[in-house]
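For reference, the chain that follows is the form predicted alone, supplied as structure tokens.
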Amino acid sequence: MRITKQREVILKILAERRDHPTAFEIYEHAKNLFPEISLSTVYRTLKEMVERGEVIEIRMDGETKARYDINTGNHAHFRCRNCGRIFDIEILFPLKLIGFKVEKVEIYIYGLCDECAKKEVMA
């Protein structure tokens, strides 16, 4: 994949976007910083990014919009249930399991972020 000037733009976006953007929060950022990008090439670099596995796409609870990940790592995410926030958490690797070969872990937890929890407890 050649380094156009939208996908630095988009990679700079995920960078410094650590919340796991959709793609039109990525679009809606990335007009302001050039604002000759379209919707469509958000959509298709994203695209590209996955199949090379620069980004990981994310869908959490069965959404219909797809959220980026820059953090191609293996880890897994935590969705908070209060305030919907999306968060990495560390896990420890390597997995092993017995008789498999494995190449992909997604990983995703739900309950409620330190904020959330501290609220609810004060309530």
The other form holds:
2 protein chains.
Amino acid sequence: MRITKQREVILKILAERRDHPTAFEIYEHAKNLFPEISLSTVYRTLKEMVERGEVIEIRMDGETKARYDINTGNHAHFRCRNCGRIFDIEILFPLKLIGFKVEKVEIYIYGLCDECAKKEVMA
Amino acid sequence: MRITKQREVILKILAERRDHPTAFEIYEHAKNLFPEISLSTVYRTLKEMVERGEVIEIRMDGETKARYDINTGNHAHFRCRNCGRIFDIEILFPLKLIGFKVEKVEIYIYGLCDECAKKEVMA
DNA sequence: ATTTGTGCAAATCCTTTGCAGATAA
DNA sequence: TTATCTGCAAAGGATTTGCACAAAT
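The form predicted alone done, now the form predicted in complex with the DNA:
Zooming out: every chain and molecule, the one shown earlier first.
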């Protein structure tokens, strides 16, 4: 994989943002740093990174568009119904699937984050 | 929601199949039972059922197309890397997200099912 | 009769791809 | 040099929608 300005920019965005942007959001952000970049390059680069296992692709709650996450370890995503933010959450739990070989786990959790839960009780 | 032949057929398919079919697979199956049915009716009906909470939509491992499941309780999906089958799995685990209000959980697990794991050891 | 549902075709949204020119090694 | 990467525009796949007709209440 050659080092190009486009790939540097995409990697930098993924490393700095932890809000799980879509390909289009990454493209919009990248244009500020490198205006000539194209949307297809963003898609191509993300696809390659996913295939290499450097980035994971998530789709919360049946969304048609994918979001990207440079955190490749097994972890859960929590989306707040109120503010829409997506939090990374580490969950340790005992998987006892007798005879099954578990290679990857994706967990999506929906509800209210601590701040919004407080507000709802008050309202 | 009026009772039409189309909706009866779609419900019957969802109730009988537990292999998490896509909209197109439901359409193909439905045509055997009611040839005049259209793909857009299948999509429209599924979307309505999802909005009513009668059916859930899942997208395993970044698949672009949705799959449908009449089992609406919180449960995990296990996809076998080898045979591709998707198993429903009940997992009880303690969620301790302090201050967070959990309303829904989606868990996707990937690996080898018991049968395929045995074969891999032997091979 | 009135409201809701349907099929069809066209539109839309997200993503991928072919190609000819550009760039990193 | 030369293999890989890029932008563009066009194609592709999944899903949604406008509309006039059909069916359910």
